[in-house]
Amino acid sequence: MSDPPSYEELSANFSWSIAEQELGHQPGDPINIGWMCSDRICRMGLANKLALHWEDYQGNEKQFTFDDLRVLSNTIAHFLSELGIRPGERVCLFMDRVPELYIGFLGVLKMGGVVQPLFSAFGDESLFVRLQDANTSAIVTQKKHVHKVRKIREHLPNLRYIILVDAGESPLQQSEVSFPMDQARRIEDFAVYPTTAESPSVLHYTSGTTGQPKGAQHVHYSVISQYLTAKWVLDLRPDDVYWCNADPGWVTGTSYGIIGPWSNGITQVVFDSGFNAERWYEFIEKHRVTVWYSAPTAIRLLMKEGTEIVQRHDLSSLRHLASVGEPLNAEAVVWSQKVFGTPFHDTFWQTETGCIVITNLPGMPVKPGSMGKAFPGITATVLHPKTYEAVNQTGIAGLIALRPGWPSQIRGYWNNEAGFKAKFKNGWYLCGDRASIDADGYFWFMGRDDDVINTGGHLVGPFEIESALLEHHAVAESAAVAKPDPVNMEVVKAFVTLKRGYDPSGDLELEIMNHIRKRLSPLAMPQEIEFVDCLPKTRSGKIVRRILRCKEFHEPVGDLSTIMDD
């Protein structure tokens, strides 16, 4: 097997037209991600190639060829069209990692709809905020999650249909319809809606420091970036068996859990189960996984389990490893080299970028702890936080910034033009993170530039948590910040002042924690609540999370001149 091209070779004379040519796309022609990932692959003579091998925690398995993807996505697209869902309308996918989620993603795109994937772990409040904001027309879900939708249904006048993929004989309520994919009449031919490069495709919600979650609007042209980065960064080759741990509720689970591998005609495996080191290693061994895209949180959990468990399994199939979602600590890189015979390659990107933008490409020397270099075609630098001019000095921290214009960059935030414009300064897109660059052009992550909490690679906005905290009958004021954690990097810690008549207690702490878990999600649930008499505020009355966060990270709090005296 030949060595991959060097970074310099890939960067020389780079153009995104490389991906256009390989995908057979001419500028100005229709382009549809659903068609690119199914029909196009079949036309390449790969109709009978295995596209998806799915397995759940109980050991149930299903297999789908690329022709199955083509026909079943046609079937879903036809079903939605027959219901009266029109191109451009938002269709939410609210399911566990079942086949209907992955194939449904392609089906919605084929009929011209906009896919809105959401984590099935979301509580009714998190679900409501996102469905209301997007004016979602239909939601596809399962029996185990439909109660959350029913709870908020009357407050969502634009939600016309609730589609259950596993209703069986269960009684349906108003606006609910059953769609058992395996039993539906298979639609061999469907006129794929002629979406163009700038047609909306996926609406991913991402957390912010203030205000409600923001809907990041992607377009069909994003496949150009996702195809090429999957091929070059994840080193996907025709015979690979690829495993991406990410849930499609997260952008990694769509860009590189659906679009990237399937636009490359790659076989992927999906394990609908939570973390369990033994089960994960068994899964890799059983399916002979060759390329594995995981998260630093999962890697640290595997490290905790030790090397003896690794030695009980034949993991020799693993050829390339990559990580995503948060900084990959140097120890994890060294550990993976030792136990798997190859290091995890860190990758940096965001919901808003749509594709990997800074990375350790195969063939590049890996510097443990570094994010790597800008992907060819991406211009990246660090900017001075006040002047927004490039920091032309090695080792000096600045704001990570990208020159706009790559194919998968989002085209805006849904109903939030001001929020989108605020991401750009001096002709650069600001990622909201800080880093330094060394003499070799490698980026070194320093931390986030706002109050968003990165827990296990998932960004959690403090505003949403604080709003839910205030709904609890005992809470007067609240602030949510990050707290360092050896496994998840950060977890949520809440500072709470109580209303008159309530006293701090362990029972009250658990009650408030469970309130957040049910309303929002397990990820948003504080791992610790500290009851305080008052919260630090500016003279205008704004709570200053920075002070609370700095204390948790044992960092200097800086200028306190604007803080109100007690």
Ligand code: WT7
Contents of the next structure:
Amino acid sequence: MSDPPSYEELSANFSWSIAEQELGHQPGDPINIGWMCSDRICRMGLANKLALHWEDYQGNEKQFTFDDLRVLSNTIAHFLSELGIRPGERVCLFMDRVPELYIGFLGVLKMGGVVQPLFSAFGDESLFVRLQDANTSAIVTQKKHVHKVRKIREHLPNLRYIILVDAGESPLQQSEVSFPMDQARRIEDFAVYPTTAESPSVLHYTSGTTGQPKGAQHVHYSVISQYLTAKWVLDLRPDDVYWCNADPGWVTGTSYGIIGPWSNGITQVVFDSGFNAERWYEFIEKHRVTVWYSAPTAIRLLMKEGTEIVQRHDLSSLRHLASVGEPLNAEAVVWSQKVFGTPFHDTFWQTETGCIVITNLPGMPVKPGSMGKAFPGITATVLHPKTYEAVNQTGIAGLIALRPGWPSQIRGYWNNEAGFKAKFKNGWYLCGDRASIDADGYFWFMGRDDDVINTGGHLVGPFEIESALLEHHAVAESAAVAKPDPVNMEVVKAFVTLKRGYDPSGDLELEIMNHIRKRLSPLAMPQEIEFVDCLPKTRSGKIVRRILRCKEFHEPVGDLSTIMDD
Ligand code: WT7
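Next up, can you give the form predicted together with the ligand of this protein, since the form predicted alone came first?
Next comes the full complex, this chain leading.
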């Protein structure tokens, strides 16, 4: 197999028009991600190629060719249109990693709808704030999750349809409809809605420090970036069997769990199951996975299981490994090189960037612990945190900043122009992270520049957790901060003051933890609650999370005078 091209070769004369040409897109013409990932691949003569081999924890399996993707996404698009869902309306997908989620994603896009994928482990409160904010018209879900939708249904007057993909004979309530994808009449031809480059495509909710999560608005043109980064960074080749661990409730699971591989016509395998080292290695062995996109938390869990379990499996099919979501520690890179014969390649990006922006390309020497260099076509630097001027000095920390204008950058936050504007300074887009750059242009991640908690690669916003904590009858005030964790990098820790008449106890701690798990999600659940008499505040009364966080990380709190003055 030929060696991948060097960074210099890929960077020379780079233009995103390379992707436009390869995808056959002429500027100004309609462009539709659903069509790009199915009809176009069939037209290339790959209709009978396997697109998706799906498996769940119980061992159920299903296979779909690119022609199945085409026809079944037509079928879903047709069904939604017949229900009266119009282009531009938001359709939420709230499902486990079942085939209906992946194919439904293409179907919504084909009828011009905006897909709003939500993580199926979300509780009713997390679901509610996102459906209300997006003014969502329809939600596609499963029997096991519908109770959460039913609970909030009456507070969502604009939610016209709840679509169940596995209702079977179970009774439906008002405005619920059944759509069993496999049994529906297959629609061979569907007039794909002629979305254009700037038409909204996917709305992903992401957490910030303040306020409820923000809806990151992507457009159909994003496929230009997702196609090329998937091909170059993940090193996708025609005979690959690609496995992405991410759930499409998060951006990795859509950009590189749907759009990236399928716009490249690549076969992917999906395992609808949580972490289990033995099962994961069996899965790789059975499907002869060649390219694997995973996350540091999973890699650290695999490291804990040791190398003996690796040796019991034939993992020789693996050719390229990549990782995203949190800092990939140098030990994990060295370990993977040793046990898999190839290192995990770190990739840095975020919901807002839509595609990988800083990375170790396959043809680049990997420096363990570094995120790599800016993807060709992306201008990245680090800025001084006060002046927002480029630091221009190797090894000095600054704010990671990108020159706006690459194809998959979000076009805004839903209904939140001010929040979007605040992400730009001095003509740069700020990621909200800190890093330094070395003499070779490699980025070294240092940490986030805000109070957002990154647990196992998932961002959770302190505000959401604190709002849900305050709903609990015993809680007077609260602050949610990150606490270091050897596997998940960070977990949520909550500091709580109690209302008069309540005393701290282990039972109360468990009760509050459970309240958060059910209302928000297992990710947002504090792993520890510390009951305190008071919380550190500014003079104007704002809780200062930074002080609590620094204590958790045993870091110096630094100068507090400006904070206290607020
Ligand atoms: C935040 C974005 C984009 C994929 C999944 C998360 C952190 C992401 C890395 C990395 C260190 C990373 C950053 C970033 N992050 N990749 N390789 N090294 N940190 O998307 O939920 O929008 O989170 O995840 O803090 O800003 P997201």
